[in-house]
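Shown here is one chain on its own, the form predicted on its own, set out as structure tokens.
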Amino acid sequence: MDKKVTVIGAGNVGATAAQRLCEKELCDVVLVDIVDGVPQGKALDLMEAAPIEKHDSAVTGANSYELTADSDVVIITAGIPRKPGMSRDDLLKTNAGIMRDVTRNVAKYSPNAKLIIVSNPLDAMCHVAYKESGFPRNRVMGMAGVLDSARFRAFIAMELNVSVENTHAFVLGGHGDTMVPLPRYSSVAGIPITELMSQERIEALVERTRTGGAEIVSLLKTGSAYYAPASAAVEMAESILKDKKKVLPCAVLLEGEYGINNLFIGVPVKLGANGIEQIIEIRLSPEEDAALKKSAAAVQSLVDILE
């Protein structure tokens, strides 16, 4: 393969991301984890699945960063997971320390990589990675909006009994309880969902989207979501690796866009070979703008704690 992606963290999200990358035959994969034997074992397992799944992507497991050198994209999932009753804020300081160490090593061995941050609390972890790496803002982004939008799309499809392929949705803002799903920009085969269901049902789906991660945590009891987060990160990586220029909602550093400065917030962007190639500013109603500013304030409070 002429492309290389490193996945940091060989837990459920990281291992599933590695699997998706391989089965789409996008690249060779290096899976890194601090626990001896775990990334090596999972990499070998994925290699042994390759003849059945019919792909020639190579997967290598490692406990250090030398083998990650010259990665095109690095997906960072490392950190402790959220447990029942734990807010994303509770994760902040522990995962910030992990993110600093990981990003230093990534920047050392892959100075031209694009970083996709998955670790929680996501928007704050993007800030840590951005500062520690020294990379320009087009090469540091967070996986949040793709996941949150996918959840919203799934709930719309369930509600209306239609194909998920016909659903489109946008979720802006921070990755958490203050995220901003936008029903006005969400549709089924081009038909706004505001034409297809009652305001009451829309509000119920919006609320379920906001608490989508917590809903899964409460059901699993011993972990958090990983299939959908992994898929979301890989969709972003694929758009970069193939220079697809997909428009996806991602956490990016805003420098005046949407009236927000020096914060990673989820907004629609064009993702291509150079990473974030365009930040798209959509027109928001006064209510939507207020909700986005409220979400930004929640992210700012986490950044303030870190600093």
Contents of the next structure:
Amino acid sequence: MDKKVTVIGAGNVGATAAQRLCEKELCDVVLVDIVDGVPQGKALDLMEAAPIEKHDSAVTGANSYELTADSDVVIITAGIPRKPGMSRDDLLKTNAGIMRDVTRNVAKYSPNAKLIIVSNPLDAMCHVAYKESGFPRNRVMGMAGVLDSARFRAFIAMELNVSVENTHAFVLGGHGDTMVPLPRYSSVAGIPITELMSQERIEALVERTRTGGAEIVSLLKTGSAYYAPASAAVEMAESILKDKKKVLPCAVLLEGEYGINNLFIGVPVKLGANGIEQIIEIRLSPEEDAALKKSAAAVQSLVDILE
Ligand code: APR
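Got the form predicted on its own; any chance of the form predicted together with adenosine-5-diphosphoribose (APR) too?
Time for the whole complex; same chain goes first.
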């Protein structure tokens, strides 16, 4: 393949992203993890599925970064889950340390890559990757809005019994309890959902979207969601690799847009061969704007802990 994507972290999200990338035949894939044998084993397993899945993407596993050299896109999923007795701040600091180490290596071997950050807490991890890589802001972005919007879309389709393909949804803000789903900009075949559902039902779907990650954790009990997160990261990578210029909600460094400065937060952007090619500023109602600012304050408090 003429494109190359590295996925750091060969756990649930990383391995699933690798599978989606190669089964869509978008690129060759290098899977990196610190655990010896795991990325190599998963890569070989995916290669052995290739004759059946009918793709010629090469998948390689590694514990170091040499093979990642000159990647077009790097998806970073490395991190540890919260363990019993661990505070959110401890997790934040541990994952920030992992993110620093990973980003340093990624930037050394692939100085022109676009980085898609997936590790949580997402918006804070984007700050770490941005600082450590020294990359311009158009090449560092976080995956959150595509996932949150996909969850909202899935719930809209279930509620109205329509094809998911007809649904469109926008979720802005940080990735967490303070995310800002925008019903006004969410539609079915172009019809705003505010025309199709009662306010009460919309609020119920918005709340389910906000707690979508926790709903999966409470079902799985030993881990968090990975099919939809992997799909979301791969949709972003595809738009970059194919220069599709899709408009997707992504966490990006705002420098005055939406009245927010020097903070990664989810807003609609155009994704193409140059990474973030445009930040699209949509008009928000006073309530939506207040919700976005509240979400920004939550992200800022995490960044403050790291700094
Ligand atoms: N370098 C490379 N890989 C690492 C490092 C490191 N320094 N530290 C940890 N890892 C690897 C782990 O060995 C593990 O295989 O990251 C992988 C994480 O995988 P999982 O524990 O299965 O977690 P996953 O469900 O994939 O989630 C990854 O994405 O959605 C977020 O909240 C989620 O932050 C989490 C991340």
